[in-house]
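Okay, so here's just one chain, in structure tokens, the form predicted alone.
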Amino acid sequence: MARKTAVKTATPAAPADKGELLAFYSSMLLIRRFEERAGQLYGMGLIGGFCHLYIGQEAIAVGMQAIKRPGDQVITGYRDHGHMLAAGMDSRVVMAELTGRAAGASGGKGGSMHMFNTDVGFYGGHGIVGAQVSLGTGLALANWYRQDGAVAFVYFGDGAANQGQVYESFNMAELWSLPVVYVVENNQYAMGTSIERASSETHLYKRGVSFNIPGEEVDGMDVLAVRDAGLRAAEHARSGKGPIILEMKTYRYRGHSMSDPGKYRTREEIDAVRKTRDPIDHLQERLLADGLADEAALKAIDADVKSIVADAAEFARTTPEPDAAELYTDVYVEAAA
């Protein structure tokens, strides 16, 4: 068999149209607009335990769902809430999940890193580190013994793709040529601690060198590089190549949690990326150099996401909790006799 190598690629981004880039604009602006707000409502105790904002990486989440077909799977780890918009779930039922209200995604139970929505293809939200990682390639395995060409995407983080299970993984992945696709969004720092000083190969598109995985890396805050990325690989793994994967180069501005001061790194490291590879300002910037749309329509979208989301934090406040007899179910699943 020769033996597959890993990739560096800058392939010029493919031309959208108008409507394409101006979907994209309001998807990304609408996961920034929800995460800004759930900041918000997590400082007021109404959202507990952990919440991790994705604040700086939309364009990975709203790229990568843009060529997702029908029957495609999603599964990831705890910095999920901009996967279950860009997969289509109501920012309400989302925002109320983080709220613990009876309305929300999982009934209130599953809070910011546990939820599901399997009618648009979302698996989950996943609180153990890279265990994801396994359960995505389960869903490939699904898709592989049905021969129904759906194809899972399996994203995780820097962090995670120093965990053993997900090396296990790679290798029955390979080894059954599995239609998945992996995702690694490398936003510098795994929790407090940056990738140069957790990982001795910092290029973690050549992961699956030893696997024989192929790999690419992406300008992740670039959604066209992404979508362009997500379609080469999509089709890799869907016509029976096997697995692949996609390293996106990508940056968080707040820290790995809430409850993470950040001061690990410096104001103006972050500032400068703000500046310098905003992906909402990159598209912004490009709408408006090619005359795709002017300020008033950018700011009308702006307007309308911000009531969207305004909606969705009114409804997560006032909405029912769960009634204490929740308590005991969905713990256990019912066989039938």
Given for the second form:
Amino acid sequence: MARKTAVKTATPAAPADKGELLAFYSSMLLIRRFEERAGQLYGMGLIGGFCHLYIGQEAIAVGMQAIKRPGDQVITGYRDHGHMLAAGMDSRVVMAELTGRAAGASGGKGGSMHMFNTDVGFYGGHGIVGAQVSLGTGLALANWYRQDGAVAFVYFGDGAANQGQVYESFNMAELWSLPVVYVVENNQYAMGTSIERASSETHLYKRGVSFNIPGEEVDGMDVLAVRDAGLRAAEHARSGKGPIILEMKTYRYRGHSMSDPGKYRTREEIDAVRKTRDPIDHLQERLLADGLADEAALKAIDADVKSIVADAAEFARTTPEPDAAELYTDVYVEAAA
Amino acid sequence: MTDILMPALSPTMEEGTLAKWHVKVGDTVKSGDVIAEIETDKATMEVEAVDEGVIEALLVSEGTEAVKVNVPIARLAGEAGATAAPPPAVSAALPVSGQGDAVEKPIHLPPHGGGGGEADGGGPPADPEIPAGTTFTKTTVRDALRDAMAEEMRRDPSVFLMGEEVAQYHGAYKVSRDLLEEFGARRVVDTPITEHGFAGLGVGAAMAGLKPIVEFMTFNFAMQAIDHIINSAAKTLYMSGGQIRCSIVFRGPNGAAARVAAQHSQDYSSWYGHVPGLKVVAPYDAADAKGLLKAAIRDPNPVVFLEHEMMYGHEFEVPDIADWIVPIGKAKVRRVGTSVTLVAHARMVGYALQAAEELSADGIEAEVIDLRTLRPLDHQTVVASVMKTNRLVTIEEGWGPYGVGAEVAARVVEHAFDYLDAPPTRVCQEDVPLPYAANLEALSLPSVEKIVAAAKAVCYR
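Based on the form predicted alone presented above, generate the structure block for the form predicted together with its partner chain.
Next comes the full complex, and the chain you just saw is listed first.
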């Protein structure tokens, strides 16, 4: 898994301490349970439209978030719930946006694909495939303009990796040495099209080669591998060496969106990943094997996570819809800044 | 004890067939286990358990058709203490979006169906006073635009310019002359030929709090970038519930140049004028070009600023007033008249003024209104004029269908129907891609003669 193109730095991985590992476990579990509940609320008609679940990909958002510094920015596409929770957004606020309520992250006007919280450096939540790559490179342009040492973490999937604007952005990012880490969440399927059927070069970490952008392939199901690669990449970008690509090999267990019957792959394929590569099971085994936690401690985390999610769901179900007067607000910023 | 409900698998699903159970009574299930298969007219989907526990009962048997969404299909006996809060029972009180209380309350809409953020009450902002004794300097539109950018870049370090050839080449049309020398390469950024990408970078930088001016070599090329102008710049404030601002100016020449044929000769006024969240400005003379561009750069919203290549070299008087700002959203009466109202913007204002002079020789005194801003549209000024003249001719370089003239005419009909003595008439580009041949090009575009003819027609002369 340690395939790279022209990697210029190699920072030794920081050893994982017990507190950090337990925090990873709890954070990944929160995303898993939150998404399961979101799927259920969708099934009950409480969440409308599109709803893209992050189940299976938790290690990426959680591992990368661990190395983010204050001032750094995160931007992603529409499979964004996990990133928002990992960034520290309140699960009530995220769930309430899913149900289209006034207390939601966007006041109920954005929905699943469009949430933001710049206090935690989260810039969305974008619905057009690939758009976040140009926008995120623009965040890096602002960091470069201000010389403030911040790095933009720009996430996109294997589907977006074929959009033209991704390469327009790569070109400018390298040309101007912008501080950006491109994180490709390669979950193998762009909606129903496998990467083999859509990409002439399936090793996406190589996609920067013709722009002189180094890339690295990472086991995206291993939160520690993600964190370590993230650390190296962030250091590269922060030190003025320009952009870098991390290809996270991952897998989504659920359909592309809720209304995806998933006939392009077999149940056996999904089960095999779940049984052998699940990021949460993997970390759980490690915690137990290394004696960093016992069953009781993990159960306690489980119970905590469950109550957070139950509370978020109850809140999202009962908190009111936006007032009708909100229809015409936020179209324009009214007063001159 | 928890009921497992028949799930909706898509936004439109109302019922489905319970095709298969993957569990039986007494089985222990945990989150993520597949428990059933459901068939709809579109697809078969697997249902996964969300809670853990033991299946106590299967309430709907395999093969049952037309099972309504949200009907209990199985019952789960929860692990003691495991299900802290059971999923809510679904009842008729379920506030399904669109059926809640909110919709029954009266919705206060702006009076004209939301034609672009017109403030309700107060009317459009007034032009700044020009004090007596003010001197004026003859300035080309090109230099007025340059001066506006330079002044705003001096005033606010977060303002910067990016685009093709804007720095070392000084702009394809020399609008950014000497800016690189004064402000340096970080604030005057030459981009590769990559409109989609650099428009996206500009919007991202604006989301991060900078105030970019994105120059398109012409607005024809901005079609490559229109996704970011509309989906990213115009809509994100709304979709973020007011959190993400995007203070950015997209500027460059728009409309027909000369003999460059259809792909390089198009007027995008109505394209951008259609979109809530954008402001759209199209000045005619140098004073407005300068004052409106300064206002656009300071505006906290995304502004599409449509210039005209054929006007860059024209000289006009610009007042020697420090910080000359013309407010966005206010039309200007360029010529006072009583017989007919001619409404135009950008280069067509000059045509309308010329037509008015010719008409005057025939005893028809036309009032000429320069819209200056297309969104928000100052229809009040137009309506007031039509109430006086009782006749309306609109002039634009764009195609007629769904155009600026169509919108102006609609507003006039809404607000001054009883005042009209003739049907509103549009002078626009003929409904064809702009031809190359000189004679066909001239036939295709609005002309002074066409305006004169239209004005005479509505005056029944």
